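Below you'll find only one chain, the form predicted on its own, shown as structure tokens.
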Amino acid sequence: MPRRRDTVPENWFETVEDRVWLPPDDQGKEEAQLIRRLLKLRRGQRVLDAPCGAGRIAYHIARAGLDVEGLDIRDQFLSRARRRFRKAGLQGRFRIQDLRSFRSAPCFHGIYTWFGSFGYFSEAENVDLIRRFAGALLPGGRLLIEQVNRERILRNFRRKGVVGPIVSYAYWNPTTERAINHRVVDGIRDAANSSSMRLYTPRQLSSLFEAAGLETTEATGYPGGHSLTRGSRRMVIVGRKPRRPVRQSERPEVIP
């Protein structure tokens, strides 16, 4: 039976308040530059931002001349993204989508999941999502996933954090390898603002990539975009889809 502190709403990512959830819209240019560099994107290529939030990264990707598609489960985020693109005269497609039901033929040169937006689902669903992303890439295309650097977080674990009117109480479940957060917002504790995220080590995430037929090409720290170290705040793992299909017998087992 799960402990009370491990209990969060099943689809918690649909209920967390916007101000808990999203960075300001005027941020994202530097992050978009790093994403473009690591995915080796060129003007005119097609890229998927999933989940895209309110499009703060997609905006700068589109300004660089790329063909952007964004997916998110929250319609209010997509409406904000569409308004921003229209105001700037940018082309982009945004549609509501639960990523667990995402399917696409191979058509993307790059796919990215940014700002800790991977690890929301069950272990099996997370694994399946990477396989779906891999299936949507063109040969030679790349997948980028960014998360907090688990090792740094656990070495400096803080059970309580305060940012303005938001107080977070954090827990680590070593069995499920998930970070659980319960938040008090404006003095009110509401389960709707709780979250549970599976945090992966670089080796575990690379293993998931390889099991999906991707070759891990980058393990980068962020901020800075340099080599990933124990002290890096966040990690970025990039996998490339080979131009020659990988036979099933060549794919490694997923490392738990």
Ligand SMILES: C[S@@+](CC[C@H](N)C(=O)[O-])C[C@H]1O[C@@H](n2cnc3c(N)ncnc32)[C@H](O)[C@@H]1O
Contents of the next structure:
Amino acid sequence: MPRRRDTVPENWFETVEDRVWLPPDDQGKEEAQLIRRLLKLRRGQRVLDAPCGAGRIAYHIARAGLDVEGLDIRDQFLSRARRRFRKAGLQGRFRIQDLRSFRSAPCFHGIYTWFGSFGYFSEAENVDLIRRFAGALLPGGRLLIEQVNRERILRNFRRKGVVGPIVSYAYWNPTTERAINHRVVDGIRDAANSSSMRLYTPRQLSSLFEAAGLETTEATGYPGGHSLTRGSRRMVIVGRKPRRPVRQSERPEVIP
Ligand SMILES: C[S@@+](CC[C@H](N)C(=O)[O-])C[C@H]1O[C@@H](n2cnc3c(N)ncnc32)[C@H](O)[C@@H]1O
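If the one shown is the form predicted on its own, what is the structure of the form predicted in complex with the named molecule?
Below: every chain and molecule of the assembly, starting with the one above.
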């Protein structure tokens, strides 16, 4: 039986207010540099930013001479991204797409999921998304997924946060390994802005990469872009699609 504090609308990511979803458009240069370095991208290569929000990272990736495509579920974010690209005279394609039904032929040199944008869906859907991302990579291409560093979050877990009239209550469910957040504004529960994120350990995430046929090449901390430690604020895992497909019998078991 789910406890009341675990109950968040299943599709909570469809109702979160725009203004609490994204960092400002003018941030992202340093993040884009790290992404380019970890994905080992070269000018002219094809990259997928999913989900791209308003394109704040894609903008810097395109400025570095890469061919970018951005996907997001919110049309208003995509319009902002297109406007920004147009103004700067940059090429880029932005397409509305629910990532739960994303599918693509293998055509990307790199795919990235940045700023806590992974872990929203059910366990099966999260796992399947990695498999579909892997399917969209060219042989030798790389997938990068960034999340908050779960170990640090759990060591410093704050149950309650107050910002003006907004009170947030956070819970960790050790069975589902999800961090659940409820918001109360002026004493009224704000269900539209609740969230439920599956947080992975680096080992769990890299085991999902490997089950999808990718070899894990990096586990990095951010900010800094150096080794991942217990104190790193965020973790970045990168996997590479081998040039020769890994046979089913060679794939390791998924670590639950
Ligand atoms: C925290 S924001 C990060 C956006 C972007 N990666 C960035 O760094 O600015 C999460 C994004 O996920 C998008 N999103 C949420 N659910 C989605 C879904 N099911 N399919 C595609 N995009 C989704 C939101 O619209 C939002 O733009």
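Keep in mind that this is a model prediction, so the values were computed, not measured. Take the two forms, superpose them, and find the largest set of C-alpha atoms that agree within 1.5 Å; that set is the rigid core. Residue numbers count along the first chain shown, from 1.
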| item | value |
| --- | --- |
| Rigid core superposition, Val167 Cα moves 2 angstroms or more between these two forms | yes |
